[in-house]
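One chain is shown next in C-alpha cells, namely the form predicted alone.
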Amino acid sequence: MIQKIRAIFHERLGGEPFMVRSPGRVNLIGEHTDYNEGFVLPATIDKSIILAVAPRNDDLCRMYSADFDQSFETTLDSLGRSELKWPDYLLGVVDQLLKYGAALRGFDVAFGGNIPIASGLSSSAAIEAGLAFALNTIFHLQIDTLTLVKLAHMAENEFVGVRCGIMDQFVNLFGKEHRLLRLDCRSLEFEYVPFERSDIRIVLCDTQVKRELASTEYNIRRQQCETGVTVLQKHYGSIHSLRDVSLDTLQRHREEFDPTVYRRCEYVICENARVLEACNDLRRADLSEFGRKMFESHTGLRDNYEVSCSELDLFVEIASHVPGVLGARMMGAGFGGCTINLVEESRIQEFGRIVTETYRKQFGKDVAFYIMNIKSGTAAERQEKVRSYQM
C-alpha cells in the first residue's frame, strides 16, 4: 500500500512526498459517549490510510483520491466544501490550521488505503489526523499533538458537518500497539489499557450496508441528548453534560422528559458506567465479564438509542449463541457498518461459517470479516524523510 501511493503521488502530482500511515480505530465499548463528554475503550488497528504529502511554494492544494480515482484543486484563499465530498475532510484540516494561524504554504496529497469505506472504522478521522499530522511535519509547526486531535475533530465539526466527538481524532494520534486507550472525553485524560491475549481475537463483521442515515441522525441523537441536559439544567446548575447525571437523578425526573429523550440519556449514562466497569475486568483479566457488558452496550444501542438495523442485531444474535464468542455489538454510528466481536481463536472459522450461513438466508448477501490487530497511532512510515524537509 506504501509504494502504492508513492507511485500514484509520482505519476500525478511528481516529486518525492512525505509518507504517513494514518490508521483506522475500533471502539471496544463506549459508543455514542464521546460527545456526551463521557469514556470510551477505543484502539488503533492495522487497516490504514496512507498519504503521501509534499509541501509546494505557492498556495495552490493539489489532492488525488486512489480509492475514488478522483483529483481536486484549490487555493488556500479561497477554500470551500466540495461537491466531490471527500476534499472536505482535507479542506477542513487546511481551514482549521488558517484558522490556528499556522504558516502554511500550499502541498500536493495523495492517498488511499485499506479501511473499507462506511465500515464504522473512521476513515474520516485517519485522513483528517493523518494530514494534520503530515503539514504540521513538512512545514515544521510544531503544533503538538492535543492540539492537532483537537483541530482535526474541529474539521469535521464545522467543515465537514458532523457534530462528532473527539475520540476518533484522539486514539488516531495517541494509539499504541497492544493498548486500548481509556479515554475521558471531558478532560481528554487517558491511560492505555493493556489488550495483549493472543488466544482471543478481534473479528469484525461487515454488513456491508451503507449508512446513509448515519451523520443526519447522529446529529439527531446528539441534539436528544442535549435537550436531555437542557431539562436537568432546570434543576441542577452544575450539570453540563449527561456525564454529570447518575442515573437516579435521570429517572427522579422521568416525567419531565419526552419519551424518546429520556431512552436516550438512559443509555448514555448506563453506557458510560460500562466503560469503566469494562475496564476493572480487563484489570481483572476477566474477558467473560467484559464481553457480556459488550452484548448489554448492544441491547442499548439497538433498544433505547435506536441506532442499529436488522443486519446488525442478526449478527449479535447468532454471535451470541456460538461457543467461544465473548462479546459483540454494533460499532460507530450505526444503521451500517460492522458488528465487532471478541472471538476464541480456535472458534473464527466455525463462527464465520454460521454467520455466514445465516446472513445469506435471511438476506441474501455476503458478508466481509476482518480481524483485527492493535497497532499504534498516527506516525512517519519513514522517518529519515523527516529531515528532507528542512529548510
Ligand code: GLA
Second form
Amino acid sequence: MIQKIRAIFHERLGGEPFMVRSPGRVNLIGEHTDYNEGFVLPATIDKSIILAVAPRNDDLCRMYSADFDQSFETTLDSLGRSELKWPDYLLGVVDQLLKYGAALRGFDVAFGGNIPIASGLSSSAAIEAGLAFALNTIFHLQIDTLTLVKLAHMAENEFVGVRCGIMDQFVNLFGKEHRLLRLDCRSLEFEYVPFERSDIRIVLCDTQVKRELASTEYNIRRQQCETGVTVLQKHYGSIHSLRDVSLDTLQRHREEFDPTVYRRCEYVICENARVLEACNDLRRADLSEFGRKMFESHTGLRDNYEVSCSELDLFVEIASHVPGVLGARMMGAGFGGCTINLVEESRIQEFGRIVTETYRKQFGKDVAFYIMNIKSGTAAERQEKVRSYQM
Ligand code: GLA
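Given the form predicted alone, state the structure of the form predicted in complex with the named molecule.
So here's everything in the complex, that chain up top.
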C-alpha cells in the first residue's frame, strides 16, 4: 500500500513525498465516555491510511483521495468546507494549524488505505492526525504530540462539525504495539495496558451498515449528557461533567430528569465504572470477567444510550451463545459499523460461520470479518526516517 500511494503521488502530483502510516483504532470498552471526561481503552490497529505529503513553495494545497479517485485544491487563505466532504478532514487540520500560528506553506497530499469508511474504526481521525503529524514534520513546526492531538481533535469539532471526544485522535498518535491505552479523558493522563494473549484474538464483525445517523445523533447524545449535568449542577456546584457523578447521586435526583436524559446519564456513569473495573480484570489476566463487561456495555449502549441497531444487536446476541467468545459489543459511535469481539483463536472459524449464516438468513446481507493486531500509532514509514525531512 505504501508503494501504491507513493506511485500515485508521483503520477498525480509529482515530486518526492514524505510517507506516513496512520492507523485506525479499536476500543475495547468505554464508549461515549470520552466527551463526558471519562475513561476509554482503545488501541491502534493494523489497518491504516497512508499519506504521501510534500511541501510547496506557494500557498496552494493540492489533495488527492485514492479511495474516491477525486482531487481537490485550494489556497491557504481561502479554506472553506468542500462539497466532496473528504477534503474537510484535511482542511480542518490546516485551519487549526494556522489558528495555532504555525508557519505553514502550501503542500501536496495523496492518501488512501484499508480502514473501512464509516465502520467505527476511525478513518477520519487517521486522516486528521496523520496529516497533522506529516505537516509538523515537513515544515519543521516542532509541535509536541499532545498539541497535535488537540489540533486534530478541534479540526473535527470545528471544521467537520462533529463534536467528537478526544479518544480517536489521542490513540492515533500515542498508540503502541501490543498495548491498549487507558486514557483519562479529563486529565489526559494515560497508561499502557498489555494485551498479549496469543490464544485470544480481537475480531471485528462489520455489519456493513453505514452510519448515516451517526453524526446528528452523536451531537444529540452529547447535548443530552450536558443537560443531565445542568440538572445536577443546581444541587452540586462542584459537578463539572458526568465523570463527577455517582450512580447514587443520579438516582437521588431521578424525578427531576427527563426520562431519556436520565437513561443517557445512567449509561455513561456505569460505563465509566466498567472501564476502571475492566482494567483491573486485565491486570489479573481475567479475560472472562473482562468479556462479561463488554456484554454489559453493549446492553447499556442498546437500551439506555440507544445508539445500537438491530444488525449490531444480532451480532452480539449470536456472540453471547457461541462457545469461545469471551465478550462482544458494538464499537464506536454506533448506528452501524462493527462489533468488537474477544474470541478464542480456535473458535474463530466456527463463530464466523454462525454469524455469516444467521446474518444472511435474517438480513440477507454479508458480514465482513477483520482479525486485528495491535500496532503502533502514527509514524513515518521506516525508510523515511533517514530522509532529509527529519533533519
Ligand atoms: C466516535 C468519536 C469518539 C467517541 C466514540 C464513542 O468514535 O469520534 O470521540 O466518542 O465515537 O465512544
